[in-house]
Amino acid sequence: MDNPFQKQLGWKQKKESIYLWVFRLCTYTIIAAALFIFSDIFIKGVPTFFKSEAPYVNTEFFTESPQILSVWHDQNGQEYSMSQKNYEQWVVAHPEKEIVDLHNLTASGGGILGPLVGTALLVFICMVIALFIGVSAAIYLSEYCGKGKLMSTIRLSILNLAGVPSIVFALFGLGVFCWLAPVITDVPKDSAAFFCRWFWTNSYLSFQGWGTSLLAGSCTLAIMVLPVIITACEESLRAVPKGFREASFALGATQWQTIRKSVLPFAVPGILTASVLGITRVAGETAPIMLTATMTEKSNLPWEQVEGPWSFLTQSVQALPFHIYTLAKFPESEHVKPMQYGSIAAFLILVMSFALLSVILRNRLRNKLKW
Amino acid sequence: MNSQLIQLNDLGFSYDQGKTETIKGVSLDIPEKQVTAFIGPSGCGKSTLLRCLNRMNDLIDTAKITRGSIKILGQDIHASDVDAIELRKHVGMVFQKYNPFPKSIYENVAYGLRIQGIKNKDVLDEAVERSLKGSALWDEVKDRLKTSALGLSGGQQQRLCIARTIAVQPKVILMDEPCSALDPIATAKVEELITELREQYTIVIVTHSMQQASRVSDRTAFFYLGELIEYDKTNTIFQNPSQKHTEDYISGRFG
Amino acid sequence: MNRKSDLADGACFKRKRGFRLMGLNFNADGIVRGFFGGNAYLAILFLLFICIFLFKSAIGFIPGFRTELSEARISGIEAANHMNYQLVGYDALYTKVNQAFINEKRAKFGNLATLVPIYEEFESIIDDELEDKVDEYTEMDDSEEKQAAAIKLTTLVTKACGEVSTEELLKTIQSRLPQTTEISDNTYQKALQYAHKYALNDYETPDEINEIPALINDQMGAFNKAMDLIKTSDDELREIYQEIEKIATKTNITISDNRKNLASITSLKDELKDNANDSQVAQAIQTRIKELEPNIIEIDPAKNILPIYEIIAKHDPAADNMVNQFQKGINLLETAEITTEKSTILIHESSRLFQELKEIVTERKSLLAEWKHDKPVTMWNSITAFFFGSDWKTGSDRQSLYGLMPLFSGSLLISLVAMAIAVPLAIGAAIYVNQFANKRESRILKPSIEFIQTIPSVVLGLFGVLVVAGLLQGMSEVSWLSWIPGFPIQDRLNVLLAGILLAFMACPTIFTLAEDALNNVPKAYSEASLAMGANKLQTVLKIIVPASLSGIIAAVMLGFGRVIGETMVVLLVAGNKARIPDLSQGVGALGESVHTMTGIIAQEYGELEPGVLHWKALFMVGLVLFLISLSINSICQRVISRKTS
């Protein structure tokens, strides 16, 4: 008997298979120029980590800040490249030899240990005034606000907030940290906005800003994850079936102890992902620290040359993404390529860790909260 | 013979690779134009016994037919020659919760034209027409065809699924609790509309209501536990069951 | 006991009592509920003092440019700048002229042209290493010995000129002249042959090295006539420019150093009242006015622009004598011979430019004819100068020009670069993984998708100069690829290596988002339409597809947002050149160098103090970005919420 369901070939059979192969091209497409990304940046970048003889890693790319890279021949045309400590040292011990072509090159020698602790200060106390701020804003606005109209606007503007470019938000904590901002001092600057004594002591509260400073950029970085990381929390507790709300008023529990006990258990994975997040998107932002914390001459480690903790968190910083943004500017030369590809690796290496554990904590809270 | 339409043969069917059997060979022949109802608690395997007959179980990854075959027109729907998707061309589907594309209504019933390459105005504008009457729709909706199907009521919007599948003149209808979400005077008019439509299409009807599938069958399939416990003409069930498990279940025992 | 006390009364139902303060009832939920709330409130104040901020210190601006500008048109260098537009113009047809002349020279006389450096080469070698040789040469009398010598000199030059191999006298003559690809054996010969003489001459270069750029220009004929005609064309319109120019900036230095001299004495005086009582401080800001007020130099603004008014009167007809001579030039290249493409191609567009020189000129002439150094600049003229000015100078001495639309449009061109690669990329990857990729796939590819989202702008911008720049460049060199518009590549930074590193950012934001919209639509509708015998491709395009429409127009809109605003990619690989592209070549403009809004305020803000009309034009183009991504977003979100309602 005749097979009535028969496969029929034709063109629109060819067509599914040609745009079936079209989009695989291109999924595939982006996954092998991320590939591609990644291994070349791993590639160049990870023998950075390492050296050719004990102790096999490279203590200097670890425990030293950028320093000046010198370069130099010998009178024999031997190459030499070193940071600049290194050279006078190697100047005074090789005074036989003769130097041709010196030239200096700035933040390619060293290592990256100042812009790493900078970098880690920055997103610490950007996370602690942002998590403070922003967890409990959420739960405010999930928890103790109707849905009337105007909170409703409040959400939606913070939802656009989020997506408000970071060079903006660079640009307001400019203007309103290193700028604005007010400071208790002796002597109140020209460039203040405002000042006026300070209760009846010798001080004065004057409106003079933070100046290019460590609070300045984990102020402005904090306003800008603020938005991402209020509407991340709402969301997973809102996320929270509405039984357990109510299950828990049944039994005569007060609003806090229902958050405490039945939604905030529930909403912790969401949030610690939410968190892990920002930290994420803080650490590999470059364009507001640029503008409010980082200087390129910066070169001590923070806890050098500071008295207090006020002149601690007023200081300017070293910030790998800053770093990194530096040595951008020599593409063409060989000598920083070990420094840049090592710092790219390194830093590419920490954002990753962090997101690839925030997908870890997620799946393994969901499994233990399940509902 | 030649009037079996469709021949299942100790058909087995499992969702995990074979691990578990949902249906547990089942065997029953479905006669050409008649209204086959599948009736059984739920669980009991009829709704994926269903699918099978158009192979929509072939979109779940794991499921799989551990034995027996099925044939329909005297072919076996399981054969490498075949293919699943001519095959669903004719033997249409109506689904439990009535589906309207977010088109038009006209674009809801040529649909099954369209991708079949028709492009032809006159042919489609007849086609749509006369399913629509088919299915009792036109006089509702001839004014606003090209208005969204999604603005019909419940029990139009499945008339129109309905009318969507006519459009391509299946052999074989399959209902899957059509009126489970409708209410009852929406339900009347679809038991209606299968009623006239047995004249031209054979129709497999699963249904939760006894009621219906009394009014409106020819014949009756009892399942439980994947397993076909009775099959035969609707009076003989209702009436006389010669399993205690069906009279039970008719009479409201269980299930 | 005593609860069943309470039970009995009711009083069990009663609010608890916490302790008061000022009217308030302070127990631990009431609490609790105020810091919350308290820390909501901070954040929706500060992301609210956000926008305030924003828009006080942009605002500022637009009266601020408006002094500037005013001051430019009465010291007169709105008239300089109407007659530096058209020199501009002239530079840029000028360049594109003389690129087509010195590619035909090379296409005729490629080996003429090879030989000068070649010898020249050879030239050094002798000058290194043979000087004694050469002259103990020189020093000799005796012929016969002499012409020996000279026999043992050449075979001299000749060994230590061949020691140098083909290759890296290729290498030296290509730093010269880039498109040399061989050195033949004639040109060779001959090179060599003149470094012979000039060996033998006591270092007196040949004559006919010397003769050789000039017999190239003669034998050029037309072509080269035609270059002499517009190499002068705009001899006087400069000379003119330049005097008006100079007039002008120092009368506008004045003004504004007036401005601001004045300003300082204002705000000291205000000061002194304040201190009236303290005599010593009175005393102090008493000499710094005495210090200030010299500096203010009386001058008549009327008196000043006579000789300006004098100038213009010269303009039309050096004007005119610049296009007519141009015009001269262009016709007489039109009766050159050209005989490659590429300098036919470079004169078309010449002749297309210069017809946008003739506009540019006769557009100047009439802003010219009715300029007035009295008109009063207006707000609105202020904001037309920013929102639709052509240029972004500043920095320089002479006034600062703060207009966006070179920004504007270098943004929106990388946004639309990126756009049209990453759209289709990331669609047809979220099509893909939701459709039509197994499960086991899909998990594996739809988190690596999501992942590229980690990767730090500036590290993708580092990695675009290092590895990508030369990539495209390398590749827009390839002949056979030479088909592609806009090949070779003007700019190693451009926009099309923005494009493509902001596409790969913008891919994973799409693809979640389109993949999202795609997995909301309901599975009963694929049901329906696999039930009806379409195939999987026709349920995608037909049904799915269509179905998430909304969803997947929000995921490109969001992507564009995030593309237009990211800064440190732009800032590293666009080149940042502000200049508005020239869109009348094509695809060729995806080659240039260009400046965006992000780009702008990341260079620009250093060493600004806060409150200079520079600062203020930051935030300005801060304030356009920032309404941009909001009203994108803000459609964004109705479009997504409507959808999920």
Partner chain sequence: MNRKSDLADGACFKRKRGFRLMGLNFNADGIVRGFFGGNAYLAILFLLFICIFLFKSAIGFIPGFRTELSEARISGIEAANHMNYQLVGYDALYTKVNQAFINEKRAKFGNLATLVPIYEEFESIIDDELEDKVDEYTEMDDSEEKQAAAIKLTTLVTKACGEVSTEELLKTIQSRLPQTTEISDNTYQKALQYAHKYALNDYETPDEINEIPALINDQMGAFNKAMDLIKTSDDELREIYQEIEKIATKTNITISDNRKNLASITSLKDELKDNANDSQVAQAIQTRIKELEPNIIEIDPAKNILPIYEIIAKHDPAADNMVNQFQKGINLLETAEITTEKSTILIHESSRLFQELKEIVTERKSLLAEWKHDKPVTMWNSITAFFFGSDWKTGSDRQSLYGLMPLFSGSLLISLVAMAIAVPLAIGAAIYVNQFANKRESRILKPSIEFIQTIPSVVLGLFGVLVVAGLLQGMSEVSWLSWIPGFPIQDRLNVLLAGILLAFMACPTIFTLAEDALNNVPKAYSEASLAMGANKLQTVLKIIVPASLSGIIAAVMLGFGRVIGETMVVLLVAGNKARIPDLSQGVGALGESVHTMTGIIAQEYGELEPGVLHWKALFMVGLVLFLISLSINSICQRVISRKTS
Given for the second form:
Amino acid sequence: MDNPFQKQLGWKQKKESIYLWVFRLCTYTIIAAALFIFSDIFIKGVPTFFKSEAPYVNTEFFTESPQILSVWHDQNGQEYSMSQKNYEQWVVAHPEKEIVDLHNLTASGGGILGPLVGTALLVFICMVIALFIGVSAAIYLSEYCGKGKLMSTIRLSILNLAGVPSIVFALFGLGVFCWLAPVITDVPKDSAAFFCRWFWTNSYLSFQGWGTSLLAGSCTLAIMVLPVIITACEESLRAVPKGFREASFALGATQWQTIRKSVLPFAVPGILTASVLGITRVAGETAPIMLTATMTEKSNLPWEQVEGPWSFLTQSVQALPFHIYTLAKFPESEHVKPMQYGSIAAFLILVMSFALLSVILRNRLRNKLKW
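Alternative state: the form predicted on its own, after the form predicted together with its partner chain:
What comes next is one chain alone, with no partners or other molecules.
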């Protein structure tokens, strides 16, 4: 006998249940796809971090910069594979061996120290510049500006910039920072767009650009991520209750004192969330840094062989996204595969570390601030 008190599902309830399962299936599909991609990368890449003999950690992978990988056979058909530096030592140590079918694979040997350091520096300098300018712009738009047509146009322009392809920002950075940015120098270049005497000194202010450098790449990435940071920071500032501002004004505080003491501290968790969004975008960009900051092979780290305390900013660097792009041009083989997947796994760990640090700082600040 049927239970008379059992709830009968009508068509509306059934339709709601169908919608629920559709949304659930879409969510689980995305999660499963992400887990499959990440697990596949880590399964193939993490073994590159280790080796079979003591100390069981592939220290060369993390302490050497990329090198040419030499692959060849001897007269007996035995195959050899080693970095260019080790190959030159092997040739000297085995003059009796005949080298047959030699292949040199660019950036497939050595390690990833140079790209790892370059990526970390690019992301750090970019976020310092972008957060300073982005938070300042968000404060102005949120606390000082009204709601007129001009401000609405500015906000709409910022939102539109967030959808501009990265190659456009790359060309902008190439033209502005690499070719036209001002430099104080004793001898202007012939290619300078304009130069003039720097006050009463013997130096010149020359608009000749910074060239392909760490500073040019960082500024290009900062310009690219500014729309995301400005929008997220402005929303965080607007989320702070107006009562905080009114109470501060009632106590006689100025507007800047109100912003600094009563608004910004409570908006910091949202600002850190914006930094997470910025890091996850700029860390993986290839086109901007390819045109403004990086080179394929560079034996020295940015701070080695510098002429002044800040001259490393004007040097080109290596970066993991461009390093991975260089490796992707080779057909997948047993010789290139360890460097390919090892570099991708290290890159994901680096990005996750930056994001995790921001999340931890955000949560700790959020726990200290109680509304």
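Numbering follows the first chain given and starts at 1. Worth saying up front: this structure is predicted, and the values here are computed from it rather than measured. Rigid core (definition): largest C-alpha set, two forms, superposition within 1.5 Å.
CA of Arg245, rigid core aligned, shift of 2 Å or more between these two forms: Shift of 2 Å or more: yes.
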